[in-house]
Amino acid sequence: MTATKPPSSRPPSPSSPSPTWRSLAAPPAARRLFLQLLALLPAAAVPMQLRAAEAVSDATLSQWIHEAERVLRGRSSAAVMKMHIERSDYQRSYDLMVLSDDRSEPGKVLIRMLGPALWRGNATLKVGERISFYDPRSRRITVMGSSMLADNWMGSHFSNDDLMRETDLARHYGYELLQKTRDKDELGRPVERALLRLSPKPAAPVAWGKVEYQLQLLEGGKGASVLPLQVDYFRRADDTQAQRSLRYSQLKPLEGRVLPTRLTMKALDKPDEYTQIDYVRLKFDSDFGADDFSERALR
């Protein structure tokens, strides 16, 4: 009879090596073998955090954020677009008229509806902090308080805050650069991709504990050299699940431009639920007057 000896409960003896312990017992041949093909590998194989190691100031980021939230907007815009509300319990369609304009302060935007017939000359018109609302069948203008900032916008899944840009992702947060990686866009062209962290600055009025923004950097293409591709809402800094997920999409030439002009809002907790809008028009650099921002414009 055979004796069976018991499993050893104590650590393994440098004599018995792991197998990660022979791999750093190597001969130097093998690893200078290894480095080699390392070396040779494409740089987008490399391992997304290892490029992520790359130093990149505060400023940059900054900048980033700064030209990729104004990439649709330049210092002064006049769009056309179409937005398609896609809710469990109804479908809308909205045509809209959005005229921006941040060449001086206080900085404005006025969101005019052109259809359905149902909807048409409701406006929105924010200039500085002061956000009104005009119903064209009471002929009534109403002041928005800083409370109604989060709520939906005609019942899409926007807020207040997203179309009138009173939240300002460069101003109001500070960044973390998590990852960067080589790519290729949706039409090919070459792109370095990098994640980012928004962490609220102290006493910053705004309403998410966290953003991940994910963009794109052209490497030396024409036109905008900074674009978005996705924005995640954090609510709280230590959620692992974003509660809502912003996609741009369908790059295309657009005021002699490669631009995303699609934008895919998603709350995350309603996968069939989305707001879509489509650029069908823009200009940039249009020279408004005082009068197209006042509220006597809104009637």
Given for the second form:
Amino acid sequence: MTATKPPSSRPPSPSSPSPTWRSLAAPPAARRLFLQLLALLPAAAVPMQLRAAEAVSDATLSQWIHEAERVLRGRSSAAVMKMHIERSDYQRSYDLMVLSDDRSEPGKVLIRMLGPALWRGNATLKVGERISFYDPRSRRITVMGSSMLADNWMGSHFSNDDLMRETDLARHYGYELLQKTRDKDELGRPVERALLRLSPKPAAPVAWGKVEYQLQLLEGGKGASVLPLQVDYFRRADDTQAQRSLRYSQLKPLEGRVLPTRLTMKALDKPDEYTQIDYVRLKFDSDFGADDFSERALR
Amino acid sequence: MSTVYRMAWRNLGRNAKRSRVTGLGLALALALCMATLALMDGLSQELIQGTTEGEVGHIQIHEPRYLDSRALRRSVPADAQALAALRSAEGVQGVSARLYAFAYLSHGSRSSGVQLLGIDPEQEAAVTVLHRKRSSGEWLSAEATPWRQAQALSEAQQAADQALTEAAIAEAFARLEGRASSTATPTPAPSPTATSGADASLALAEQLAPGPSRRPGVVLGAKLAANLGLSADPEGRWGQVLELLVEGAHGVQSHLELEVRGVLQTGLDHQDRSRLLLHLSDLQHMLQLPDQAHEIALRLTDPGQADARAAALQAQLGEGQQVQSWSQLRPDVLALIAANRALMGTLVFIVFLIAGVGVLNTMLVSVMERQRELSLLKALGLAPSKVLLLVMAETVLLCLAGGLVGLTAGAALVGWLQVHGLDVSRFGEFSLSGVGMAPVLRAQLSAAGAALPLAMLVLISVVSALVPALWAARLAPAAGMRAQ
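With the form predicted alone in hand, show me what the form predicted in complex with its partner chain looks like.
So here's everything in the complex, that chain up top.
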């Protein structure tokens, strides 16, 4: 099936052809058309491939992950959520407001703690590599580098990286479709479930040796919509036991779509521990200004 | 029998100059080997002492998995009762509880990651000499900073807290709606109620997790202080205010202001660059680990008992705590000492091998010169075994005489090195296996340090005497007397 070639095997882009290539090439307009058609072929082939699981292209898988990862985030988003932390030595709940803006590089995230008293007014801001913490009690802002990304956020099972989404699964990993089954989702809608195995690319700056991604594909009126179901993170590529697992559940209408509203992160070496995030309110495509993600906004 | 020795002694005197030079060589070899070995012993001693007194103590107690992960919550009880029980154990001289954490320290625009070490200054002084490493300013004060008592919220306060959270959520919702509408509504100026709400919230937080009633005093590494741009005023006082961001045992960051009391110079780069010392009780409050410690270090009256005491203590404390002696905690130090010993043993062997060849040469020449005389003695009926004994006796007497002089000179040299030491400070500060060493190497005279070279001397001299002695014993009298 030549149509399912990955995008990397396309002819070189017009900006960097060799001299011979340029002299032999078709006129620019015709070449662009040809390239566009070539790019469209994998997308056109998707409905056909749903029957033959092993033939889904890398680009499609990457697209699925990308969509699943962005499903609660969009290009920019604002959300009010509750976080509940269950640990063997403490339980705790936070009310949070999370703003994110990915419309331009660098990506920006602001987490503001709304309650309870001990943490109200605390804020974490990430702009690019820079993480700042604001503590209203000392009225101080502390700035940190990206080395803090792997640390747990405020005692939860989510790392700063999880909440700030620095690691891009769609970009830093290669994909393999392990299985695809027909099923029904929580709301009884017919869906297809796909299990993907993600292996880090050789030079990718990632913490996990393997990620197993479960997602569901809903065939609706306006094309397939992709929702994440569960992500299992493995420390090493040959591990059979995941280090931790993130589950998406509680499908509800939100922002005009049906979206998972509960995220549960479990550390699998401690079976009774988890952190749960419930989305109370979500708004996409907010028109944030530059000031919304400045250190002034923390105060 | 004594005739043989008397003859042997007189024979040595017949070429007194040659005998003296050979004897002097032996004496020199012995004296220098003794001095080197004594210096090496001194270094080993200091290494052990530096390890135990500098930081480790003779015995340490940890939560069994603490050393692997250094996780904050893997602590052992260190309340007054537990510490008193340890202190009253047999052979224990001092007990010091410590707490470790990592934090982020800033002063003005400069900041640095630091390792926090919480110690009780009085207890620590009974175990290590950390307090002697202060290079400027004051040491930590003995009494802890008072912290206000935390109080749970009353029902009314809980309700007020709930109301504040709901107000904050409502405001967040309002913000979301405001953003979503295309007409950019200006953010409303913070109303007076919002400000009072923030104040009320801070008051509740202060009640739940109160801060110290004054700034806790700290002592920090000299290089860390320099990196933060701190220096003492002309009178040598510090007192600058530092900002600390620290994550407590429950995974929540908190800010704290600290005051610099003094500066510490251990000579170990990583410590001077990253360490912040504060009172144990302050750190317990900051980390929310009341009456807990990550490490309890013990000093014993008899360091030689460390392994036995550690085992006894382990049996007493059970599996919840891990007791280790300094040699289990720092096997690298022991390995370093063993490697030093092996190296020195080899050196002594080589020196005496060379000395042995010298003795061999002297005796061989001496015997060949006396060929006619020895042949005559044999012809007169001196048994070959007696000739052998005679030559052996000469060598042994030469070695013993040289050895006696060497021993005296060596003892004097070692004595001088023990008192004055060898100043190596011009080579700069140095540390071995993470133990800072004194700039003056001091010798440590031990019986083994003298016995090993002396034994080597005797062994080598006997072996090197065999060749000329056998040659003399086998000499045929008639042929020998004809020789020139």
